[in-house]
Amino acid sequence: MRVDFSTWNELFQNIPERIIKRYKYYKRKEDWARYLSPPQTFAIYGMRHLMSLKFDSSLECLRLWGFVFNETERLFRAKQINKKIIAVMGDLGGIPPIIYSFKSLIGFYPDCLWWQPFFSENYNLFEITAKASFPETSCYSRVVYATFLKKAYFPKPDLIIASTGASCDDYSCVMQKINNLFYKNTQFIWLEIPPRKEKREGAIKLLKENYQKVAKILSEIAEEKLTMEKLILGIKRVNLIRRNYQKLKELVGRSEIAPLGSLEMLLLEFGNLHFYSDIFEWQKILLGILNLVKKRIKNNEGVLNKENKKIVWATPPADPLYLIYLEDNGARIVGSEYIINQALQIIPIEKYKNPFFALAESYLSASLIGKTKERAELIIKEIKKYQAKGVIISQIFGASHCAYETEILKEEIEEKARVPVLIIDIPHPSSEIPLQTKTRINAFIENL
């Protein structure tokens, strides 16, 4: 059930044409809206890293990959069918529930393109940012600036919403540089995020007011009034996706044999941010994989050996090859803290008459707007919930929050959860993991 790239391509040939025609985005009937493509297509488009990875062999997961890698095409198509494109930066999960309450708006995160150099094994975006005075010692998120310059990864946004305040300081520099770019007829607004350490009531009030301002601007762009009923319906749609993901994560984490690999789980977790630019199709894909996992658990089927040791992974690995290497060498990921806790929590619309308050309270669960010890508690909760035997923290080279908080996380986890912690750095894109890092991972798993 876990195959290499070559076998993955061969399996695609067995899929009937009627199945390929069935899956389309934006609820369209036209053939151009298909997204189930041969995996070789992704490699031809430049995703060379795929040839080094391993994949779930199911149709449900092939559908997942096809949808994820189709997003660039989908965004350009959205423009052609008169959708308005909203680029959201830095808040990671707070604004999309508002965006997807409008029929004519599509929201996406340029932030997620920080993975692009790794999947393509290409330094071009890093070279472009170097010319723009971003040093090599800054976070990999700097490549997002280059994607705006190249104008090839997404169409010109109709609105850019960027976060300030309690947001990533490295990415804040990137957003400020993007703000200085000349984009004719593109509005750029800043959304202030308060730190959680301040009075909670004041933080909720500030966020609520900011979300209302954003909603007003979105209404003008969409030329559509946002009623409370529409917003509540949009939030319920988002909550359904978050609930289904929570069910999926719990099933995978608690199962005796891993019913799904960590690479697919990574894609599914990040789908909670902006649903890969199509919330309706994403819900169907997620539900299909949830049903697949339920079936595998019922049949006692898994993709890894039963003996693989359970671990929790903290901070998203820029290079997905590390996840595959870990699984190949005797471990499995049962819990995660990928810095997007705010996108995984249910929005408490039953608690407030005003849904903007519910959105604000939900966002205060964000991973990086509070104390590092609070984030450590999230990781420890995952350890205890899934009975993990260890933790791996993958540092993002140049990201200041890693340098400041990783050692604090390690100390807290080892003291309170009593499990070993391995800290590794993810270097620049490559088709191979450095030998020294392989040795450290192997030794860590052997100790477990």
Second form
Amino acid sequence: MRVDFSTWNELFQNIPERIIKRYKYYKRKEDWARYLSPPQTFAIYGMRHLMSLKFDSSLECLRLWGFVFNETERLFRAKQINKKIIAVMGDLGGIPPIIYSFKSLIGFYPDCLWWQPFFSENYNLFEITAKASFPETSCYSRVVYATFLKKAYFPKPDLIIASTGASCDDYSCVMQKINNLFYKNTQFIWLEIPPRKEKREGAIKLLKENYQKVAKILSEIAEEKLTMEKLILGIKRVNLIRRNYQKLKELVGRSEIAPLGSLEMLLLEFGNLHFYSDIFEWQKILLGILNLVKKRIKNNEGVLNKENKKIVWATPPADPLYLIYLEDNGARIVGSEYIINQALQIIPIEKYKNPFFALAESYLSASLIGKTKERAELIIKEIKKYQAKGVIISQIFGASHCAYETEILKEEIEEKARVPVLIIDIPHPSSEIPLQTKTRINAFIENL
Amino acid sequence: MEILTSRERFNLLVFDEVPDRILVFPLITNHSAYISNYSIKDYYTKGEILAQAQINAYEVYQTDFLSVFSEVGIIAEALGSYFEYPEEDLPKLKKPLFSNLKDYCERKLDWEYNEGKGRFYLYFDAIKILYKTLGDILPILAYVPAPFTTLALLFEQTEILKEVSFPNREKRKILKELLSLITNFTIQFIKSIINYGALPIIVDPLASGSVISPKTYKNFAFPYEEKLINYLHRYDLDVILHICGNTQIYLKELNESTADLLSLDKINLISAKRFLGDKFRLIGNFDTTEILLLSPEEIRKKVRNLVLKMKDNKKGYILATGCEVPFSTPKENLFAFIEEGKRWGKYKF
Ligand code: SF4
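Moving on from the form predicted alone, please list the structure of the form predicted in complex with the partner chain.
Full assembly next; the chain just shown is listed first.
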């Protein structure tokens, strides 16, 4: 069942204390490591958007929401218990398997904080970036700069990794500005990402060297030697998560009635990036939801109407409200291309003796390092696989990198997959979707 | 413009991190009506007026919290005590629900909770507006009277204070049963507050050491405060317990509280820090008579002294007044309090 904010408050009353206290992160016993809280808790601490969203009513998904929203506190706690914090920017997928092969390291993506203004319905982070001369016409991911400045969203990282080369132009500016901020006190390294069109061997070699360089630095920070066995074990753990996510996505996409809502699916997909800073707990949360979905399919249970029309969503909507609106108005998301294809691939460790090569190869499937037509192919594959009737591409108002390819994607998809494509702009944070956009979404769904 | 919003600052505090400066929180309640030229009666009967007054006060003073509070009778009134509403004063208990314990035992009561009871709408309307207007940058605190305080307002006060001070076994049982009923009702109120986006702060003024003994506090106030705290902890919220008046005499009992933040009034906070500071984030405790009557210069001196001695409290410190800022406190005095608090409360960040 999908329920609104207030209903979750009622449901929460029935959860026994022992269950609330059962779920803890970093395998800790202390009370501060709890995370099973209802949306109300996070709303009280400022996440105002939660009041407008709808949620899956299962305990498994409450666990998911609690875990995701607890991440800021979790990162501070990690530092307090002497873990080393590694901020990874721009690469979206290749580095975390290495980070999580070390016992004392925690990796996270500051990039994901672009959701913050939307969940809090607040402009403060944008005001700060404006003061730092970021133009309005750049991606919302610019707020990440403000989060570094504020030091209130994550502890001071022990290492910051940024990417250059075949990386997003908008985010590249953000990373450069952050680099200037931390120049003196924090170790900051840049990695070059090769474009896919480069000779495959050359690209793999460059990436492999990058990863080895990162592993060496991480080893120094963690004061722990990274053996090949440890790295392989780390990669296997990541592969298990990716495999389970793939299974989940297939089950959800192919089932007759949607067994899970698209917002939960989006959170789960993004979990492949850095496991919300606790890979072991994330593994369990994902598995719990996979089992829930299997059970629902077996019992022919779903969270949306059977008649809801199948669509594929491309580019993550910065504002989660759009996904809820879509589902409330007769559609369901069966496929997605949220620009993190590299984080969804199984890392082929069986194929290579040296696991760094395997990491490099898997990274070459990244969404944004190739031609736009290749990204269109990814979307078309999803359409065919799940028999979607249309595609929605969300654009970030003012963004350049992914936004400029939207028209090309639309042409390609309409021509090759013969399904209609709707392009919508996601405006600045607000508690409501603009009326005009609502009308366009409604008309689009009606015509599918 | 400061680098952190009050919300971010408060979040860091509850994560056990050191923010850019201490939070500054003079307990501005009906004083906000005073500076807005609203009548007090409008303030405690109209949620939109209460909210607007708080917004005005924020614009004038730039404090770190918003307060939703009229007076501590809000639950007693919802349960059936009768309050009158003077034009220029706070609601006054006119006729308590019961005259004495015997009366309570003889009457059947409606303890069913719903959001439409009494003046609950005042809180909910105000919270909704404040949350929508400023909830992204400021925590909203909604003051919830603890069961003992509500109990005292359901009876003729002298009667009930006598009963709780010298109860026989049978009366003790009745009192406990009654306090449990009040607690359940209060929990429902808290549940609603949480749903509208405010953080409940538990206030227990009639459990003050100026009114009851440590023994009475331990028997009839503390266990029910704890039940509310436990309920809030289910949500993993950081709980603020505010007790006005003198609490010096039951410091030991207070130390057993499971609240996370203690807001204290008439107590030597600097020495209490030694006893309570490892366990609690402390809030307090500038004298409210002094904030009304001293000159801005004298206030500055005293704030500076308090802040410099308290800001290193192990679990953190929030500069506040010991109780509500008096209605007609001069603005200059509050400016002096807040400016000085912010200036001396800075941390290396
Ligand atoms: S959403 Fe697009 S423009 Fe923004 S950071 Fe990602 S790729 Fe770049």
